[in-house]
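Taking the form predicted alone, here's one chain by itself in structure tokens.
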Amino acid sequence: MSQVKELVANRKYSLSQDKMPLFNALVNYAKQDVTPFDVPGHKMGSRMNPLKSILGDMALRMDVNSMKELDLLSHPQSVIKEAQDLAAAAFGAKQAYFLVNGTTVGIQAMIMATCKPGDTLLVPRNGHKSVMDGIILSGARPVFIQPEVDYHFGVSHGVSVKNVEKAINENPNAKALLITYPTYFGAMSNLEKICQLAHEQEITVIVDSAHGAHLPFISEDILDPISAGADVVTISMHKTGGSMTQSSILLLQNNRVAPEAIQKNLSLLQSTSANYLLLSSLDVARREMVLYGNERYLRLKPIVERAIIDIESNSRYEVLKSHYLEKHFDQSYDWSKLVIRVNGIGLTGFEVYSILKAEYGIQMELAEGYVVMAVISTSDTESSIRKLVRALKDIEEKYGEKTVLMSTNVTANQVNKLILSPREAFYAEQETVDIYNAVGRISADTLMIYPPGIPLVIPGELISDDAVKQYHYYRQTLGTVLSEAKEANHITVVKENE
């Protein structure tokens, strides 16, 4: 049993986690008879407008500025500090830091706190855009690790222990290793073994756990990143933990990274006008997850298992499962990510995603060439899950084809060659060219599909024919690829004299 699960089982611990110091302080302040001459300018919603008419009086009264009663995020001393300490205990960490700029700012702070300009950072190539931006900000030299590519489902999973060990052996002086755990699609590498390998070389392990806030509470079979030995972890409480969008938590576990370095970088990157609605939602979500998370996931798991059986029954759908990942990639799986392979009915994931929304009022988390994905959280019910099952069965009956849809451009076949560091390319002299004439040029741009936010090309990489084909595939099927170039089918590249 993990450290967190032992704590959750302890009644005294659970009772202490019943507190919501920041949320209660904010509610108490909002209920006071205050005449505000501070910001924000709506003055606690004193004038009726469309925002107040929809959100209500209390929401705007709780949207206030930092003050003595409510503490200061950049230098917490009272209720924010108490709320952060409760969060640290809830996740088995030494310290916790509340974030209001999303996990993006946590990832950037983790990288900047562990890597100076020129330091080597080992990182999976299927990392989120915020990882690539953190590399640019820090000036770190990335060494990319190829993730495990699943051609059957058309997605990338976590990095293998073998590939991580190879990267460590070839770069023993690396300062940090970043791991995505779980991946967007729920795959989890053997993080405990990876941490052991990295720590033997005094390499700090930082973890992008944007999609893993729930891991300590979902199952005894799943190891959360802190229990696995990670040094610094950032979790998106808003994604699977129940807080408001853009609110996250950075967790610090040991002495490999100084708390002062984390706070210094967060103060550099994060807003000085932290939103108290977001901060207080972290306090509430932490309490809910600790007190009720495990019980709710236990109730949900058999419902999800039944749904998987029904989705696959007499159909050509296939759902990603634990035994498949273990057999083919030696990785474990987060069952709360419902990844459904739909190309067996002759449709792309993008098509099924659009049909689900337009005809059934179901908003999926994302689509890829072969799959759609639903995120299951403690707010889901048997009714909501059954609605998805019925819709998928109906789509196959109405729109399904007998041919299996296949494409060579659904997954990346190689890691692009890095010619310049992302920081060098970011600051180099640049020009914009037609992407179909850009093969062999050095990118100064980020081409990205969002969600999941994993770039096809990042600054400093050589633009390959494979990358352009992928771009073309996504433009045809999805309709858009995010880039910094203003014109469609164009990309910003480093001028050749650079």
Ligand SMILES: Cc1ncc(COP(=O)(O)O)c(C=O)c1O
Second form
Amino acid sequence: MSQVKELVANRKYSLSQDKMPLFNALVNYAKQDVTPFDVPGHKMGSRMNPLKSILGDMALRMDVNSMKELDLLSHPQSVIKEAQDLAAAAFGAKQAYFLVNGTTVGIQAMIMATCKPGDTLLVPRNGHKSVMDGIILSGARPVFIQPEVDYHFGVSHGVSVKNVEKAINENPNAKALLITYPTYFGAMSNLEKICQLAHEQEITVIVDSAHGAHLPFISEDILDPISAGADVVTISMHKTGGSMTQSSILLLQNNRVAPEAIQKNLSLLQSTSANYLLLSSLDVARREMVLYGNERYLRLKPIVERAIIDIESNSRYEVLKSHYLEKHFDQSYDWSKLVIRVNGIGLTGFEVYSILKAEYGIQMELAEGYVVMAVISTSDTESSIRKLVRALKDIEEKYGEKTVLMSTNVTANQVNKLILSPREAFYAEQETVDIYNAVGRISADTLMIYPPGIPLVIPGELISDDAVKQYHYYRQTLGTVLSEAKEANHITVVKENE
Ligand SMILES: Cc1ncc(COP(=O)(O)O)c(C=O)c1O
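For comparison with the form predicted alone, would you give the structure of this protein in the form predicted in complex with this ligand?
The next block holds the full complex; its first chain is the one shown before.
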């Protein structure tokens, strides 16, 4: 059992995990009779307006700026430091840094703290947009590792140990290796083994755990990234850890990355006016997870297992499961991601996603060509999960067709050629062209489907025919495709004379 798991299982956390130093300091301040001559200019919500009437008095009284009694995020010395130390202990890390621009800023800072311009970063090609942006900001030279593609569910999973080993052998001087753990769809590569391979070559392991804030608390057989040996990890507490949107935590485990480098890069990237509602929500969420997270997940597990059986019985739906991932991809699975393959009933994931919202008031996390995905968190109940099961059964009965829907574009596994570094392309002279005339041009743009925010094309890559076909597929099937270009169906490319 990992160190953190042991702490959770045996309730060996020190009593101090019951404390919320930052949240309590903020509440105390908000309750004081203060006449504010500092910003924010709403002055603790002194004037009634729609924001105050909906959010309530305390929300605006707690929306204050840094000051002596509330500490400073860039130089934490009192209540923020105490709250960060508690978070570090909760996740088994040496140090924790609170973030107010999501895991996005954590990923950018982790890359910038480990890679200087020209340094090699090994990175899965299905990394999030923030990974590609971190590469642009740092000037790192990316070497892409192809993820495992699942043609049956139409999604990609984590990278295999074999592909990581090959990348390390071919790039022994790489400075860092970035792993997404778990992926958006809940797959987890063998991170322990990967860390061991990377560390043998003195390569720092960075983990994008945007979807893994709950991992230390979910169950004994799921390994969290710190316990697996990662050097530096960012978790979106706001996604599965219970804090407010945009609040994340960067966790530093050992001496491979200097704490000063992390702090310096975070200060460079983050606002000097960090939002205290977000910061204090991290304090509250950490306490809840430590005190109640494990017991809530234990209660949810049989409910989710029952739901999977019911979704699949007498049905052409199929749910992604642990043994499937282990058997076909040698990866483990985070059961709190309910990935339901719906193309068996002749509909795309996008169609089922829209029907669930329009007819049943159910908001799924995302859709892909073949699947819809629900995130199960400790705030779910048997009744919310049963509602989803009933709606899926109803949809199959009402709209289901006999034919299985398949499209080669769902799983197009194109490898775009990288011609310029993402940073060179980002700063090159650019023009905007019709995407259907862009094959063979070098992209200056990130073309991505959102969610999940995984780019089809990144700056510096040659735009391939397959990428354009995939773009077309997503447009037709109602997926949301984003690019930097203002006009629809356009993409920003590097000017030809560059
Ligand atoms: C895999 C992955 N990494 C990073 C991020 C960015 O996280 P955040 O939204 O906390 O900035 C996301 C967001 O969806 C993501 O899916």
